[in-house]
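Form predicted on its own, single chain, as structure tokens, below.
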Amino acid sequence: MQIILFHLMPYADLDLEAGRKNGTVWVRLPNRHFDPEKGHRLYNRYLDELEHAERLGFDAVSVNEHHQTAYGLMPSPIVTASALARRTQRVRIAILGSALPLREHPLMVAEEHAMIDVISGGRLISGFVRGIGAEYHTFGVNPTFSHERFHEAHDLIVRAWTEPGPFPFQGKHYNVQYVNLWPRPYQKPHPPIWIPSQGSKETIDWASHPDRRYTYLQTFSPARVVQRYLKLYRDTCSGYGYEAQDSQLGWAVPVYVANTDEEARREAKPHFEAFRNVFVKMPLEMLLPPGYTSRESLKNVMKAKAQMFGDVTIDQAVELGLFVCGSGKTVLKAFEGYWNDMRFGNLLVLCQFGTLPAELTRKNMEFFAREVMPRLKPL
């Protein structure tokens, strides 16, 4: 199993009462609540944590993209990944991912990812996403064209990475007379492509197609929901006539490890509950705007994300598998059970969440790396 440290870089100094009063920290929380001096300290602290993951033996570090939100201060994962490319030597750097339909031009994504791949000596993992519904409110982009723009942007990027240029590309949304990428990616034929998802059937059908066989990641859902979607991915692969490898499947989940179960829950409780009940929360029309996905996928995602619309205690979260928390022995046993049920080859652990401070984040990372990770990697 490959173990990846995933970091959202939230605004951990958020006034939680202001977030609760506003109803969401996405899109419409006034930016007067962001203090640039505190942001300066947080950015550098978070980069230190990601760099520390290499020393602890994680296989990869992961960053992502969100806009106009305290949930994650990474409007450009390119910037974060670029900093990591120079400050690390071994770990892979996963951008999970760049929101293709929201970018003005996919060739910029192709160039930037290729540049990071070359600087890092071929350590980039390229994740592509459509961006969650809230991002479409941020940019005023019509979500009805989300799938079209995503697929066309993907095709242009992969061709730019792999085909000798210059060549023309004509599509519905992007037309280029000269596709001639400088630099070309370090990895051949191109960096691995991973697809994080909330559970859209269309995404599963597309990512599992034999022409792609991309790694599919299920993010921040109850364990039974994750199991259902990973099984759907495997079943879809079977329908295409091949068997999915464990390496094609991944799960992202918050984790906290301490000396005992009681200590772990006590230390994590206020910070995890702030994460779930303030940072994550958004109204349905913001999460899933009309036209963003099909009616069938809309119903399925609404079921999977039902917990987002009400408060969740730490005890409920652990029971649901939304959060894995406890002593090293407890956390290891939980992950071994989940792995036996799901057989995912990539585990993305969120060791900082919500308001979790630096000292507890480091403690969590080090407990996990020492007491859990060595036993999980051989699975």
Second form
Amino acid sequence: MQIILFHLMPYADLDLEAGRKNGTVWVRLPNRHFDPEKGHRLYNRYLDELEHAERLGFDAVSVNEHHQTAYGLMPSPIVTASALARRTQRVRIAILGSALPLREHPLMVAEEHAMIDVISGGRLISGFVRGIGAEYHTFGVNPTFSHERFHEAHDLIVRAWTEPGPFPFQGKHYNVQYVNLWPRPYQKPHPPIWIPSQGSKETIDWASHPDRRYTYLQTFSPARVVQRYLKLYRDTCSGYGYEAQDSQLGWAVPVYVANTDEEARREAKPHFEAFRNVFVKMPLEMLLPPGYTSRESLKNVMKAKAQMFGDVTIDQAVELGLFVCGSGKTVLKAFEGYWNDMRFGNLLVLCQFGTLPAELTRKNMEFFAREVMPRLKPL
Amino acid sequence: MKFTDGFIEVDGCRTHLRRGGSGQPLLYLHGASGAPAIMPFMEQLAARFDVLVPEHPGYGLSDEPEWLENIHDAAYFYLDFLKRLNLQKAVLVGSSMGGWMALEMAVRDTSRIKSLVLVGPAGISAPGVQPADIFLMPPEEVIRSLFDDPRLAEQRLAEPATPESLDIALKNRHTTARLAWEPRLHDPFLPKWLHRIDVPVKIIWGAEDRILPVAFTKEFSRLMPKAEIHIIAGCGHLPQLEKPDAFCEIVCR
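Compare with the form predicted on its own: the form predicted in complex with its partner chain:
Expanding to the full complex; the earlier chain stays at the top.
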């Protein structure tokens, strides 16, 4: 199993009461709540944490893209991944992912990813996403064209990485007379492509297709939902006539490890609950603008609204498998159990979440690396 | 007044159409929330006009054609619709998004159009005036913002939702986003061609419109100096529902 340290880089100094009162920290939380001096300290602390992951033996570190929110301070994961490319030597660097439909021109994404791949000597893992619903509100990009922009941008990027240039690209959203990438990516034929998702049949059908076989990551979902979608991915591969490798499956989940179960819950509680009940929270209309998902999926979410949009305590989250928390022994046992059920070849652990401060984040990372990671890697 | 209720096919789109009354043709182009029922103002107009109430492609019981990708597609569709039914000298009455469609039709071809009545129309931007963000508001808040008289909103909210009405609401919302998400509720290139509209234009606006503020009338009168502007006091975004008598009087005048 590959173990990846995943970071969201939240604005951990957020005035939580302001976030709660606003109903969400996305789109409309006034940016006067962001203090650049605190931001300076946070960015450098978070980059230090990601760099420390290399010393602790993680296989990869991962960054992602979110816009105009206290949930994550990485509108450009390219910036953080670039910094990591120079400050690390061995770990892979995963961008999970670039939000293709939000970008004005996919060739810029192809170029930036290729640069990081070349600078890092082939350590890049590329991830592509559509961006979350809220970002269609912030950017004004039409969500009803999100899927087709995503697919066309993807096609252009992969062709730019793999086909000898110059060549013309004729699409509906993007038209380029001369596709001729300088630099070409370091890895052959191109960096691995991973697809993070909250769970969607359309995404699974597309990612698992024999032409692509992209690694599918289920992000921040209850364990039984993760299991359902990873099984759907395997079944879809069988339907295509091939057997999925474990390396095609991944799970991204927040984790907290301490000396004892009691200590872990006590230390993580306020920070996890801030993450789940303040940083993640947004109204349905913001999360799922029209066309972002199929109307069937939208109706299913509306039915589950109370459960999805209500507050969750740490105990409920652990029970649901939304959060893995406890002593090293407990966390190891939980992951071994989940692995037996799901056989994911990639585990992305979020060791900093919500307001979790620097010293607890370090402690968590070190406990996880010492007591859990070595026993999971051979799986 | 009895309205017939059926479907016609235009541009491969099976289109839901209600039609009633007699006289000069009057094509009613609904707004983002559709035209799910025959309303009293339609009955009143049917005493004077041959009233046609289609549901737009992508709305209500009409098909969702793949070709419908922007407001221009809707405009060409309705020009074909006029031709298909061989309507001559039609009065176009367009509310909100429907007003925008009427403008987009009329800059292209007025040969079958006698006049335009635009009711709180979308279609242009105005400096310093921001439409309500209908996509970020919860549906109940959108309904409350449609009317000046809160009782009308409460009546609308009290109507029981069925699985079918929920499906239609989501379908309407999807098509509205497809046509109007970005640029939001307007076409930046439309003002360049408004001078091509060579038929009489009346613009009706509720003074208390909380979806598209009445301040838009200032920009419309700058762009279309010959248009008659009628502002109705104590009225929200849908004068045809909130003040049907005053509304019909202006249409018929």
